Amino acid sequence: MITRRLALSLPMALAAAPSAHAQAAPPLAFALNSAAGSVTIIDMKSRQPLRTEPTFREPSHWALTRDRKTLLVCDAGGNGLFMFDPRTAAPLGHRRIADPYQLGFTPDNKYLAVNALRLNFIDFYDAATLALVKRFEAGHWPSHLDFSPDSRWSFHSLQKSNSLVSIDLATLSQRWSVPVGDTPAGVLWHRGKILVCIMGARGFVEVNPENGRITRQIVTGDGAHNIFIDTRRNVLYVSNRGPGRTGLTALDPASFEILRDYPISGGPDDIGIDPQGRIWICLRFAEAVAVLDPQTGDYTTIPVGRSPHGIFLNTMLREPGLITAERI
C-alpha cells in the first residue's frame, strides 16, 4: 500500500541547482545489502553504520526523482520499491511493484524504466503515477540500462542472453538486440556511444547506438561488472568483480587508454565519490563498503550487511544537474 506521505512525493519537478537546505543536508552513505535485505545508513563523517533500515527480501539498485525528494530503493526479490528521504534517510514507505533490479528515469522524467532480471521483463512506467505503460519480454536476465540524452533510445543489457537490446521511446518499441559478449552488466551512454560491461570477456565495448556494432572492446580486469563516469573529473571507472584479479580500473574517457588500477578483495561492484574525491565501493562479498583514497591506493573498510550492491551518497544533491547511479 502507498502512503499519503508517498503519493504527494511522486509527480516529479524538474532538477534545479542544488539549494542551501541540500548543502546543509548531513552526508549520509546508503549501502543496499541484497543478501540482508536491508539498507544500512552510513555516518560518512566517522564513518560508521548509524541504522539498518530492513526491506523485503533483495534491494539492489537505487534512482532519484527529479525534484530530488525521494530515493527511490529496488527490491527485485521483494516485488517491491522502497522511498526514502535522501537527505535524513526517513523511510517514506514502499509500494509493490514486479521484480524491480535496475532503474532509471528518462532524461525527459517521462517513463520510469525497470529491468526485472528474475522474471525477464522490460518494463517501462509512467514517471508521475507508477502506473505500467508497456512491457517488453527481450531476452533472458535484463540488468542494466541507460538512455540517450536526448531521450530517444533507451539500452538495457540481457546477461543470460549475452545481448544488448534497444528500445524506441518515442513508439516504445523495440529497434534492435546483439550479441555483444558472455555475461554483459553495467551500460553507460558515453560521448555518442554505449559502452557495456561483458564480465566473461574482462572487459567492456564500445557500441554504435544506431545500429548495435561494435566498435571498440578494452580490457580491464576479471568479471567487469559496471562501468562509472565521473563527469567532474572526466574519468571513467570499471569495477572488475571477479573472480581473479578484482579491483577498480581509471580510464581517460576519450582514448580509453587505463590511468590506474586499484587491487581491491571482496568483489568491488557500484561505487559513488564523495566531495573530497574518495571512491565508496561496495564489496559484495566482503560484507563491507570500503572507502578508497584514489591519490594512495590506500582505503579502509566499513562493515555493512550482506552482499552490499547499489551505493547512495547523499552529498551528490550539492552537484547541479542530473543524478544517476552511473553519473557520478
Given for the second form:
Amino acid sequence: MITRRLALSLPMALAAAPSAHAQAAPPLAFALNSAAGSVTIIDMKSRQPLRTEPTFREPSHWALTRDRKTLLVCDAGGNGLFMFDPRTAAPLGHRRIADPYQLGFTPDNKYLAVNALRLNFIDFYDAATLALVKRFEAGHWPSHLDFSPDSRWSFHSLQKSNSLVSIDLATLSQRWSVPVGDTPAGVLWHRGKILVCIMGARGFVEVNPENGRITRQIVTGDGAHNIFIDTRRNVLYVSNRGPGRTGLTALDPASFEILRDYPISGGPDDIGIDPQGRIWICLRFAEAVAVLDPQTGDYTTIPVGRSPHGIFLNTMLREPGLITAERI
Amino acid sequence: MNLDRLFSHLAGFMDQYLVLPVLFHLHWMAWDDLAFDWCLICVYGLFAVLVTYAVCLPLEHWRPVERWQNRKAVLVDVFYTLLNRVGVVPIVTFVLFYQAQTWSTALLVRHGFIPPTLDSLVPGLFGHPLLTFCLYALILDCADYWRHRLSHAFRWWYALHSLHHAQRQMSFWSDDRNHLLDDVIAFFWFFAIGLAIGIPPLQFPILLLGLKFIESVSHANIRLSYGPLEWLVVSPRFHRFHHGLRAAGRQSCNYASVFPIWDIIFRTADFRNEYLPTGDARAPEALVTGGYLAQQAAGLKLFCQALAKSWASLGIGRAA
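To complete the pair, please output the form predicted together with its partner chain; the form predicted on its own was given just before.
To see the whole picture, the full complex is given below, headed by that same chain.
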C-alpha cells in the first residue's frame, strides 16, 4: 500500500520544468492494458516490451504529479490507484480509491479530480493527502475531464447522460450541465474554449466555457473518441473509433481545418508523441501499440497486453510545461 | 499469433463491423467500450463449444456408456449450449451483472466502504495473477458446490433443477441444460460472492474455458474415469454418479463441478466405479423430451407446485 509519506510528497514540488534527472531517464512507454490488469513497459529505443507490471483489474488512464516524480494509474475495476516512478517504471505502491476511470490534477495542484464512470461519481480529492473532499453525482457515466488553466473550473463529459458538466473549483459547486450530443467522451480546454468529442456523431463540438453553449461543430470521423494536442508541433489529433473505418485525424488548432487522416485499424484509443514527433497509439483490439510516422503515415506495432487503453511516454518529462494525458 | 491475440482480433472485427454499426445507429455508443467485451465473450464461447465438440464427439463414439437409437432428446441440449455460451444469455448476463454490480458498489461506496479484490485482501497475492486466479477458481467452485447442494435440498429449488437432471440421454451438451429461474438464482449467488471478494481477474480466459471444458466433459456419455487423479478433477464417471437415477433428488452425491475436493471435505463424495443410467424417474415427460419452451413451462409449473406445497406445510395462505 502507498505510505502516508509518499501520499504527502505527491505534490510537494510545483516546478514544471524538466530536471537533469529527467533528461537522463531511459525512454520508456507505459501501455495500460485495461483487459489484462497490467502495464506493459516498453523500451522506446528498441521498441521491445521490457516487462509487465501488475495492477488489480483494469488500468485505463494516467496523471502525472506536478513534481513529475509519480505517475498515477487508474484501475477502475479493481478500485485502485497505482503509483509508478515515471523515470524507471518502478512500482511505488497503490491505494484503494472508488472506481477511478479518468483523473487529473487541477492546474493549481489543489485537487485531484477523479471520474468514477461506473459509479456515476465525480470525486475531488485533496491533492496532498488524497482524502476525499467532495463528491458529485451529476449524471451518468462521467468519462473524460479537463480544467481551465486558471483552476477556476473543471469540465466533465457524462457519457450516458449526453451532457457536459462544469464545476466551480473555488466553491466546489456545479456551474452548469448542458446537453452536447450523443455520447460525449474526450474533453480538452483549447484556446479559451472546451472541445468535446461526440462518439455518437462524426466529430467534436466547441463549447463556450462561460455558459456551456455550443459554438461550433467539427466533423472528423465516425465515433470521435478522444482529442489531444501536440503542444510542440501545434497539431490537434482526434481518435475516431468507428464503426467501420477507424483512425486518427490531424487538425489545425486554430482553424480546425483537417490536415490529414491516418487510417489505423485495431481500435485506436489514447496516444502519446515522442520527441521525434512519432505518434504512439494504443490499439484496443489488436493488443498492440502502433508507432506512426506522421510524415509518411506508415506505422509499426509493438505487442502488449489485452485492450491497451492509455499510454504514457516518459520522454515527456524532458519537456517544460504542464503534462496531462491530452497535452502531449 | 497466439490464441489470445487471435481471439482479440476476431472480437475486434466482430465489434467493428457487426456490433458498433448497430450501437451507432441506435445511439448506444456509450456501450462502445463494453461491446468489445461482449464480443470477446461470444468468441471465447464459440471456441469453447467447438473444442468441446471436437474432443467429446469422438470419445462418445469410441467409449459410450449408452448407445441411443434416437438422439432427438440431445438436440434441445445443443440449443441450451448455444444459447448459454454464444447467444443471448451471456450478453444479457453480462449487462445485468454490470448494472447490478455498479449499483451495489455505488451504494457501498456512498456508505464509505470500497469493495476490495481478493488480491488486495490476502497479503502476498498481489502480483501473482495465476495464483490469484487459482484461488478465485477454488472459492467460486466451493460456492458452486454449496449452491448445487442446496438446490437439491429445497423442494422448490429442486423443482427447477430437476430440468437439468431429467435428461436420460446425458451428453457433453447437457451442461447448460438449466431452467432460466435456476440460472437467475445462480446469477445472484455469484453476484453476492463477487461483491465480497471482487470480480476474478480475466487475464486467463483460456484457463477459464478449461474449467468450463471440465464441466462439459463431466456430462459426456463416455466410459471414462481419471484413475488415481479422480479426487483432483471431476471426471465423467464421478459426475455421472450424481446424475444417476439413484442419485436424483434430495439425497444425492458428487455435487462438485470441477474439484471433487469439496465432496470429499463435506462427505458427499462417492467414488464407486459404476456407470449408472441417468435421469429423474419422477420428472414429467415434458421435462425429459419436450422442446425448450415446453421444458421451461414444465419446470415453472413444478416450481409453483413445490412452492405451494412448502407454503402449505408452513401454514401460509390457510384460512383462519
